[in-house]
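Next up is one chain by itself, shown in structure tokens, the form predicted alone.
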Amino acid sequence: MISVEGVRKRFGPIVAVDDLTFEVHRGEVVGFLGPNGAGKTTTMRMLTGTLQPDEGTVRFEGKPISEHLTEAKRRVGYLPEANPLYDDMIVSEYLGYVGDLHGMSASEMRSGIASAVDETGIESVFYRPIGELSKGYRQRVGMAAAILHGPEILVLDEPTEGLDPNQRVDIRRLVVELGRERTVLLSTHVMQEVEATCSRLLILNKGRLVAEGSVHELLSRRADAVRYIVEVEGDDVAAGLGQLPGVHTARSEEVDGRLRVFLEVAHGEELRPEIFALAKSRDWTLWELHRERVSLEQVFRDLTREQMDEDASAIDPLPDVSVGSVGGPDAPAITPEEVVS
């Protein structure tokens, strides 16, 4: 349904997306993962037609969206990371405004609003000012606006960012429901959301695709890998543990004056007896010894560690900012008009 072929996008000297190629099939809920600065938001903007690639092609059903931009935008619903709402509008007015931007007739708008309100569960706030709503309801209103025109594809950029745990669960359930009848691309940093909602994952690092597949497929590639968490008080702990047989990575951090060491073993060797024996022989005080399978979070960290180590605070070149806020040349606002025009 969606085909991205050799896409590149630069912002001055910064290469935000570099030779990106992937496909998304009809009916999939695809998780779009990557550290800050990996190019997720830039890619999503190219998928929605808000940005054009410098090289390569984005296609819907084999048609380049650059040549069929109006048609493509009718087929896509987009919720940016910074939800473009107008606080002084009542929810009903805002949805009507979005319907006007889409060029919907009166009957189409009535039907579209009724369906969107029902799907997103915002009946109780339909006649309330947006500025009075909680963050959870604001996200729901944004989703209602994104599906108002009946799109086949829904692109959600960090839809649970800034929500409390209860609100995250509510939005996660909503994404699952919305995905039953649509193709969904979901950008998130929350691994629980990925495992709960996504049928397939695309992991980006430095603008490149570094892995793809289902959660099960990605974890199965590391099925024989286990990790040990060892919390020890003593001398030369990290060096000693790192020399145990089978250990191929050892990372440590200080916790309450003790050293917590994370050991990854490639072939699943049982090292707990050796760790205990080493602690005893070196007169270490062993506070914790735990063995676990490698998680999706660990797979993600391994695939993207180089970028995180280089710049833990990097951001995408074009971060979303709220409508009406003052943005410089590096932070243009996304408005409802841009999304549907």
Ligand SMILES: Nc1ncnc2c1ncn2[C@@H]1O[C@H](COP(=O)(O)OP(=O)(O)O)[C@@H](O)[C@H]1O
Contents of the next structure:
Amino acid sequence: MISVEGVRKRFGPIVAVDDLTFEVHRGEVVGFLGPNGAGKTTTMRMLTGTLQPDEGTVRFEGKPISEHLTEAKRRVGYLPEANPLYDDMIVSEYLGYVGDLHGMSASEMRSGIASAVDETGIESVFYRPIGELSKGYRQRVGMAAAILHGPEILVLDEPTEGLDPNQRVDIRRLVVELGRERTVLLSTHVMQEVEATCSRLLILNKGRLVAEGSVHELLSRRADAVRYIVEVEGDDVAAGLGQLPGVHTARSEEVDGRLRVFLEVAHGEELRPEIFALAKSRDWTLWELHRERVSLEQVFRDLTREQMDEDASAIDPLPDVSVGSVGGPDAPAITPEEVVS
Ligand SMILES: Nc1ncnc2c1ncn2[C@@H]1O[C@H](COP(=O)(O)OP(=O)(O)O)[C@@H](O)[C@H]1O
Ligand SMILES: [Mg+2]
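Hand over the structure of the form predicted in complex with the ligand; the form predicted alone is what we had up.
What follows is the whole complex; the chain from before opens it.
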């Protein structure tokens, strides 16, 4: 539905967007992720026909938008970054004004505004001055303005920026709702934002596309997608664990006479039953078995490294299951606290 081919945009010496190519299919909710200055806003402006690329082409349904600008603007609704609104206008007035800008007739305007107000849940503030609204409601008004002319594509530039956590959840929910019948492209520099809302992510850094895929794909593509921390007392522990299928790195350290082994496994293979069975067959005492997944935050950090703070271990812990359920009645002595550490 949307195709971006070799798009480039420069501001003086700054290359804001550099040879960007990607596609967005009908019905997708695509997250545009990148640190500040990555080129998200510039790309969105080119997608909405607000800014012309220096090179390359943006097409909707195969038609270059530069040659079909009026049609492109009809098809796309745009919530710009920082959502500029007129504070002294009443919400109803503002929506009427936006409708006028789109050249809507009175009847188109009536039905467009009615359904936009309904979809974005702003009935209660319809006659209030914009300046009096909470940030969450301001965003809703911005979204109503973006959808009232009935666009199929919605471009939302950092729609949750500056909102408190509750408002963020509300707006995310609204984006999911709006995305049921539209193609949505939203930008953010906050990772957690996209897991709940987006079917696919495009990660931008310094004007370039550095990765794309679903959250699941981005996570499982990593060589260190999953790691196990196993603490065992017994003979030949490291060698035994290192030979389990799918393990590509086994590092170990001694802790209180036991061996703590870190096993890295690509593609998220589930090894806990095998680890447990091995411990049982070798008569090892299993003190701890813990699984961690690489976080999306970490993936993002690695892909956009030069612009981000570069501390942090390879994996943020996300404990998900204990070995207790695998053990059964014959399991070696493992206490619940140790298992779920
Ligand atoms: N109108 C402009 N004039 C000059 N530089 C700009 C302009 N718009 C964006 N830039 C620069 O282009 C780069 C990308 O900016 P932007 O697209 O706003 O990134 P993002 O939205 O990802 O934060 C930045 O270095 C920014 O300073
Ligand atoms: Mg921006």
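Here the structure is a predicted model, which is why all the values come from computation and not from measurement. Residue numbers count along the first chain shown, from 1. We call the rigid core the largest set of C-alpha positions that still match within 1.5 Å between the two forms.
- When two forms of a protein are overlaid on their rigid core, residues whose CA moves 2 Å or more are considered shifted, and residue 243 is one of them between the two forms.
- Superposed on the core, the two forms barely differ at residue 296: its CA moves less than 2 Å between the two forms.
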